[in-house]
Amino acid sequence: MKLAMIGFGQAGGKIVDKFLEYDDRTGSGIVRSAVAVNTAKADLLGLERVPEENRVLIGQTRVKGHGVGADNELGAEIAEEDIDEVQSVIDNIPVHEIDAFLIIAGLGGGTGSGGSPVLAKHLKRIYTEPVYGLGILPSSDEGGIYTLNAARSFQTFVREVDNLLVFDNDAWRKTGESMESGYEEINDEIVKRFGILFGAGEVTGGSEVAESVVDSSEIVNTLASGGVSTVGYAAEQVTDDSSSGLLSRFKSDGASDSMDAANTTNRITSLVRKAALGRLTLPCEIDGAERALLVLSGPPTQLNRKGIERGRKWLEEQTGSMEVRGGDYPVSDSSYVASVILLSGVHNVPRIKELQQVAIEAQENIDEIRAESEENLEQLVEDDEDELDPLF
């Protein structure tokens, strides 16, 4: 799948940088164009792979390149004011060569959480290509302001994009881990999972032919349910016996071939279960997901149609969805078989319910504070009038 990736804010820019590194390392060719948008000049200068001409500094007249200080309302205002500056860089993207836009942002800060929904709305108004979001939820120990920002931004972002893929830092941060090293590992996990997912179907000239092809249309159709999506991943190291040559395979007896096929099938079905029931990018109950997509990646000799079909049927039973797609993504020089599962339109998500409650309570507090301020103002006016009365 060919994507135009736009990193909004510090976290978004760093993750786009990681995707470009992943592309260079694996040759997957996912990122057709990469753009980074920020209100902080230092964050843009710290990027290594996003082309300098695609780094957009917004809000210079308001914050002088110093960022918005976790004020996501200010982040949204600046994005609205400077959307033409962002568009001028997006104009250089060969849109006819991409399958979708992907806006990546941390939802706890100010620039990304405030500006990414503004950009999503803008892109959907102009282009016919799908506009997806990849939103990173802050961990609960980052502080109340970040949780509140995420609660506000999530509600707006999910409304403005065609589908919001979510990664919850709270489920991935390790106890006692430093903030910097923790986020470095988290960003690696994000790129690993979404890299395999979006890389499916990107076949080059010398690529192996898949047993059951997954292309960009399968991903687009799975995400077409809208709402919120999560991704599961599981991998197992294997020994690829392809080096023994084609002749040796013809010489092997039928019982050995049958045993190998059974082992391959069992490994695939086991990995599918681990991916779905293990640690998802956004922990949730998989029952009730509207659509799902299963992608198996690894050496061609370790992938087979029977295993993929069994895994797909199991996923169908677990989700209760009749729209479960599946296929493989052969990688000849890989020493791992990996299973990636995209669950789209998930509903039973405790973290989202928690964020929604935070947003409701915050709104109630704001309303109470405003009401109290208005009462205090009225009292002050009355007191002033009482003091002035004797003079007349």
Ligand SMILES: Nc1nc2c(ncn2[C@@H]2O[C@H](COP(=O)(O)OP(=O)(O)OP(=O)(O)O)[C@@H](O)[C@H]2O)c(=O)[nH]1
Given for the second form:
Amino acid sequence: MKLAMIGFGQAGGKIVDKFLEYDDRTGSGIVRSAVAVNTAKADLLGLERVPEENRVLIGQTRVKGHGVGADNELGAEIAEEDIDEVQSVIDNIPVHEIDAFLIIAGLGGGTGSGGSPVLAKHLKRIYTEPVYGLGILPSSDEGGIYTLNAARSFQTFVREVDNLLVFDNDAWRKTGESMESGYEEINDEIVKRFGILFGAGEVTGGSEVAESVVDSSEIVNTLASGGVSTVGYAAEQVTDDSSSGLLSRFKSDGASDSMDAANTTNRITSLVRKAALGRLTLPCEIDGAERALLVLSGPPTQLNRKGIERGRKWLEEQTGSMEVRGGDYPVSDSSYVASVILLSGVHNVPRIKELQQVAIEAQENIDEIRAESEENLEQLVEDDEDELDPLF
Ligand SMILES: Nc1nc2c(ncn2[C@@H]2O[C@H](COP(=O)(O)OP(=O)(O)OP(=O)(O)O)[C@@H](O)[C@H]2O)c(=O)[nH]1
Ligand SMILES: [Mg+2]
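Return the form predicted together with the ligand of this protein as a structure block, the form predicted alone having already been given.
Full assembly next; the chain just shown is listed first.
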């Protein structure tokens, strides 16, 4: 499906940049338009692929391009004050060509955390296209203010969007790695999963398995449950020998053909289980998910309807949902078969219960938290005093 992606804050901008790179590399064509919004000038300058005219610096009179230092109330205020500047860039998006908006942000900081829900609400008022969020939860070692920001932002963001897709840094962080290289890897994992999911709706005709290809409307219908979504992924390398003359001569008898088909089916069903039971972007109980979508990507010869149908049935049993969709995403030149599962409207999520608890407790020591955030802001202004202004 075609998306207008809006990265809000530093993490959001970097991930949109990564999606653009993914599009270039795979030709999947999911990013119809890419926009980055930030209060920090340096973050916008650091982007590589988002077009310069689509980078919006907001809050210049309030924070002078320094960012909001994890003050998400300030982030929300600035987004409200400067929403027209954001809209003037969104005005250039050919909205009739997109299937949905996707607002991407780290929910632990100030700019994206405070601004994303404001932008979601604004877009919902103006457009009829669905507005989805991709919210990144901070890892638990980032500190109190990040957790509190995430707790608050999450509550508002999930209310304003049509569906909030979530990725939890805490479930993905590795110890003994620098933050930056850690984020590089994590961002690759994010883009791989959501790239296959959204790319699935972009396959155009001519394929031998075309009738079981996932369509954009199936993604939209799955997300129409609302609430919170998580994504699972599993992949296996395959050798596509169907074009090899020598091998196919040996395998031309019916017995080995049906062996191949059985292997293909078995591979698919085990990939579906691995994806659903392995590490999800937001770890949770899959039982109770309202809707699900299963996408099998890979060379067409390695995909079959029987495997997908079995995987779909299994997911129905595991989730208890009556709305489990499934289909192919044929990628001829791929050497992997990958299974991506979107679980939409999940309810039993320990991390979210934890965040809700944090939000309640935070009301009690709000002064301390404000002081931490003010210190952050002062530090930023000091650090930034000798910097040059090459773009703005
Ligand atoms: N997955 C991922 N998470 C990131 C990345 N950068 C930051 N984060 C997370 O996102 C949260 C918010 O950080 P930023 O995006 O830098 O915050 P911001 O929206 O720019 O807000 P301010 O810096 O406070 O103005 C952090 O607490 C991290 O958890 C990234 O590259 N990848
Ligand atoms: Mg920042």
